[in-house]
Amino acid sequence: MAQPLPEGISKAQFDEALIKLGEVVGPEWVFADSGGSLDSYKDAFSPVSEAEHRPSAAVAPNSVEEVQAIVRLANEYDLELSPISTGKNYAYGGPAPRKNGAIVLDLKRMNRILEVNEESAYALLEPGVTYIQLYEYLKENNIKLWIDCAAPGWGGVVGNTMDRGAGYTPYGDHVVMQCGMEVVMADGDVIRTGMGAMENSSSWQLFKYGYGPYLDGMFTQSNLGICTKMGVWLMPEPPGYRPFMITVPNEDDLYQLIETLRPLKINMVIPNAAFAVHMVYEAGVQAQKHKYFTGKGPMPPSAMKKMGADLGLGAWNVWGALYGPPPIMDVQWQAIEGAFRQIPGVKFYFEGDRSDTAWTYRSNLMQGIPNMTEFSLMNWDGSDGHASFSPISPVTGRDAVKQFELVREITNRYGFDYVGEFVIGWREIHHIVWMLYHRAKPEEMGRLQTCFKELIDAAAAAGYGEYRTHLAFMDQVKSTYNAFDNGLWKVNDRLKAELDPNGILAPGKSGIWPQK
């Protein structure tokens, strides 16, 4: 496949720019071999042709000063940069650039854990630090703090937070638990947000807001700057930990299940993100579809019933955990059990009751132990591609049922299994739906793209917007956030034009394009 060039630049200018970049980072850290090293900067699971999101080159700096120099060269040569932390966000585009021909700015070498403060329970990290790396650092140094990790443990802490990802412990809202950023702006200048804007600040990772406008959110899911340092709050190791699983027998129980969970979550009786996981999602990490159904299309209810019986799963499977002194957890559990007893046929499981993959995977995540188990979902039907559809809704039984029926009908109609879970946060549901597909089958890829686009529009028409999406669908999702004559995007465009007038940073990220 031919290597694309950045838009509006000649081959001679491009080659000259690569030499200049090599002078900044060392030539061994500039990659432009389309048949070799550059292949690692593609979306391995892409729902569209790889040709739509291919880099022209990649460059890997080792310091904030090198990032500044790269940004200044990009302005000089009219290059477009696509920053990544670790490039492991494979449900939403991986390391590939949003715009074809952009240069990937790979921050993986900037992987230093700059500080961990056990007393105040925070860490200061560079963007290349992974969840696994931070977890191992805490263990090796006997630091009694827990991380909150995304499901794929190889991902970057900073990158996931910048994309507004979520986790599994009480610290699962990663943006809420972020405190202080260092950001390289599009002109090469550096700022620090919050208390970090004050020289010799003693509180950069302690108080989020500082003085004046609060800017941190402006850099999440955007292309207005490059985060080179981030503070994250860590969870003190609790005196007790009690994971639990509740199986709910029927799909029709979803309404009562969500109505039961809402007061438990809002009142913090369940302190972490509570998950209501469909049987196929739960089975997919430990079983294969062909063992229960060899036909074409979605798995029928009869096959699911047999699979659930074999694996000890309900139609819905609720996961949560309690943290703290045992007497406190006992009281919390009494409230949870009493509420769920109202649903006929529920079963309760605790540590030691199960030893299956699903239990180990969920139990580890809810205590901040990173792993890679979720990728086992790819074995469900032998898929080699996946993308997540992720709409938000209120925490009500009515909305959960409406979303479930809408998404299941559309995915099933296009021949795909419904592989979904409801994640209940502070006041909202993240409905995470895995779309699994075979990239070597053109007809299936075509169905997948049409299906995904219909999901976006149908959900938006019902009042449900996606909170993040794959590179290929960013413009469409943007178009659904169109209130007041696209007022939000007019502001974003004005910010982009002012802060990045040459349009060098991640063009098209979240649908924000430079106004050249």
Contents of the next structure:
Protein chains: 2
Amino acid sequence: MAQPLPEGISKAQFDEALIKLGEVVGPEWVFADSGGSLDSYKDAFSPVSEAEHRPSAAVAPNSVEEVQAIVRLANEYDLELSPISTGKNYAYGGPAPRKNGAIVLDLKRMNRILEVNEESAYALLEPGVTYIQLYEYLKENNIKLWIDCAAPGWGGVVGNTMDRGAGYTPYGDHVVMQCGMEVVMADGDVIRTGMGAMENSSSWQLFKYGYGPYLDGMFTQSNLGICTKMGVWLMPEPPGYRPFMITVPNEDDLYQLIETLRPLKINMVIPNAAFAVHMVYEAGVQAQKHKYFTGKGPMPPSAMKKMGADLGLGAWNVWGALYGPPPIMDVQWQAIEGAFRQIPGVKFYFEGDRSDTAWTYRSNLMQGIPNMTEFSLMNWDGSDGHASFSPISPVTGRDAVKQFELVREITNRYGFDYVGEFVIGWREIHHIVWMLYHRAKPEEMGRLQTCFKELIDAAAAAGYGEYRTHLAFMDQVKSTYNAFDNGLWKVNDRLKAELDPNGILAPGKSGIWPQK
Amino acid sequence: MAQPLPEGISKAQFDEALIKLGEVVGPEWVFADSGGSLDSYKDAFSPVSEAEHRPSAAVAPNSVEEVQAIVRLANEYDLELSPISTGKNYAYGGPAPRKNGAIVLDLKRMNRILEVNEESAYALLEPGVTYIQLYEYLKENNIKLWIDCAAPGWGGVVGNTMDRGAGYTPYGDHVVMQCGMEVVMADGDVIRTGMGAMENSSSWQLFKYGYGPYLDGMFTQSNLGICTKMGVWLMPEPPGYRPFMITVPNEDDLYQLIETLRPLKINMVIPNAAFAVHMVYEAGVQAQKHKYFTGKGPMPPSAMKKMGADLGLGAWNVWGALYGPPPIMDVQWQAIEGAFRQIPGVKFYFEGDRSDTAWTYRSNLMQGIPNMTEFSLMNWDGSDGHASFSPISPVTGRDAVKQFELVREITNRYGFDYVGEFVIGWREIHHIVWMLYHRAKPEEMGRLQTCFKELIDAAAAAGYGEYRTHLAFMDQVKSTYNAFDNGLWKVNDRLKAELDPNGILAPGKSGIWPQK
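To test you: the structure above is the form predicted alone. What is the structure of the form predicted in complex with a further copy of the same chain?
Complete assembly follows, chain above in first position.
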């Protein structure tokens, strides 16, 4: 299949542009249609045809200056650039561009750990730095700081933060923990945000806001600039760590479970995000569906019961951890156990109580040890595709139950398992639902797409909006945030028109399209 | 003294515009030059002549719709609007406009507490709501939530947050604790940020980021929109509260004091901002300078020694507090005391140990009880003016000492006392220096202005930038954030040109001027 071209450009112009790009980065770092060199820029798990999100080429610069030069060429040749850091944003599109034919601007070569400051607990990173790389750097240099990683450790720290991902330690709100950016604007100018706007600043990675408008958030989930350096805060290694797992027997316990967690979270008795994970999600990283159910469609309650008993799982499984001196953790645990004891049939597990994959996986994540276990979910029913549906809700039993019932009803009706977890933050729930599917089955893919669209609209009708979505659903999710006659998007469109008048950066990202 | 007019507008046009504004808000809510009705919009403590920051008029709307109508009139009549919430931003300009002749858009009538949610611990507020008002509302309704107030309790929650103020409880980073805005844009359109962009959102005050670019920060310390509603997170009343004060005898102890505080802060052993307050600042709220020193210029060390002994103050005085169940506070205190015991001559004070104004003042602030004690500093030497110099630095002994010596040398050389405190946050210090002066003395005011300008430039040369400044110094502070050929300000200027092409909103705020 021939690669698409960027919109409105001839093959001759395109070829000339590629030569120019090669002059900037070296021809070996320009990838176009020859021998599958663009295969690594596919979304291998896509919920839609790969053909909808294919790059025309990719270019991999090695410095800020090269990024600037590429951006200037893009303006000159009317190229569309789709920046990625490591390109591991799977479930939401991986390395693929939103717009067919855009050129992937692959920042993976810019993977320098520019600074780690143990005293003030931060790092300054280029966009290609992966979680695994940063973790290993800290270990090798005996630096007593923890990272907070996304579930798959091959991902990039900067890319995840730019997409507003969340993690598993007390530093899980990656936007809060980000301090200072360097950004290449669409015209090729470089800026530094916050204190970085001062030439010899002492505090670029220490104080987020600087002076005047605080712009960092404007560059997240957007297409208004290319982040080329980012400061992130790291967590000092605590004097103690105690992960725990709490299981409850019935799906109906969800209400009480969330009501129990809200005060524990809002008062920071549980300092990291508490995960309330549905049995199928939990089982999925270590078991295969067919062992318990060989019929068609979603697993029925009877099979789940057997599976839960076999694997020592509850209908819901709560994960959290304590961090600090043991006497403080003792007091916190007392409060947590006392609250959960009210739920009949509750069970508690600690380090040493279990040795299953689920335990190792969660225990590692909550102390910032990157791994790739999450992808074991693909073994659940032999799926080769997945995308996440990720609405936000208040931390109330009422909202959690309403969401669970709504999402389960729709996913089951379309023949899919409900594979979900509630991530309970300080005042909000990220409800993360894995849609798993077999990409070679056209009928299933059709069902999946209709199902996904129905989920988005049904959630919006109930007042729940997604915090992040796959490339294929960005326009639809945007359309659910339409208050005041699309007021927010009119502003976003004006920012886009002003800062990127030629529309060269990531057209369509988050539903923001250039005027042309 | 006749009021100035907005730039480029005739008296006839101006009068016509005032009539139109009166038709929007009622003529009784338009204030112009008659009988001193504009006196309340002066910066009564200004470091420069009041004549430099005088409004031509003021208009006080009572609703979002009225704000929209005023903004549309401003575009039509070429008016400049200077929005304020309660106008208590003293030390940085109070209610006065940056640009002479702008019309103050006074939002104090919009002072409704629209929602308080005790369960999820937040409030939704209009810009005119004061700290005292919110505090009293919570008390009257027996709502077990704490506020985090600025030192002077008459100020507005929204205005302080828009200016990125900080407070004294664990919720002291007001930008972090803000969730969701409603903003009237310069063209009169209304938007809601974050989840508020969804018509029937369940989570506007619960999840900050929404979907797509996260714009809230862009509206802070800026002139790109008018915030008409804001969500703020409130702190659940903790099961225990223990304020403490730690004094050290020598100015030279600053180095060790800051080195001691850094790990305690970064590990959250001290959960609120720790204040290291210089003796003169501490004494200033309860004593008068002339009692200890009647000479000219700054108080000499010998007089300070006597004053410290009389008032039970150290050269530096550290304030912090613990919040939580007593057994947890016990463990935290053990760590704090153990660390500070290393400083010879250190003393510890708890509730009941002292009954002076300084104790009551700080103890109240750290539990979010608003008060007006800070203004007692004006009694120190009978000053009737003050402005704050507020640079940011890393939390290291080296940086704190360097800043202290630099600022003290300059302030003393110009004949002023050093009246400063170091506010130690998670990873940064806000160094807040009160400049106190007698506004009726032209020679002193001249010295003050030269001194302030030297402070800004000297700090910048050493790598320290201000987080906030008085109207009179906004352009200069901006000029110190000039990296990459003023890259950040070119972006700010483009945002201004796009979102407010007629330049009607707060011209000159943070050094951002309209193109015209």
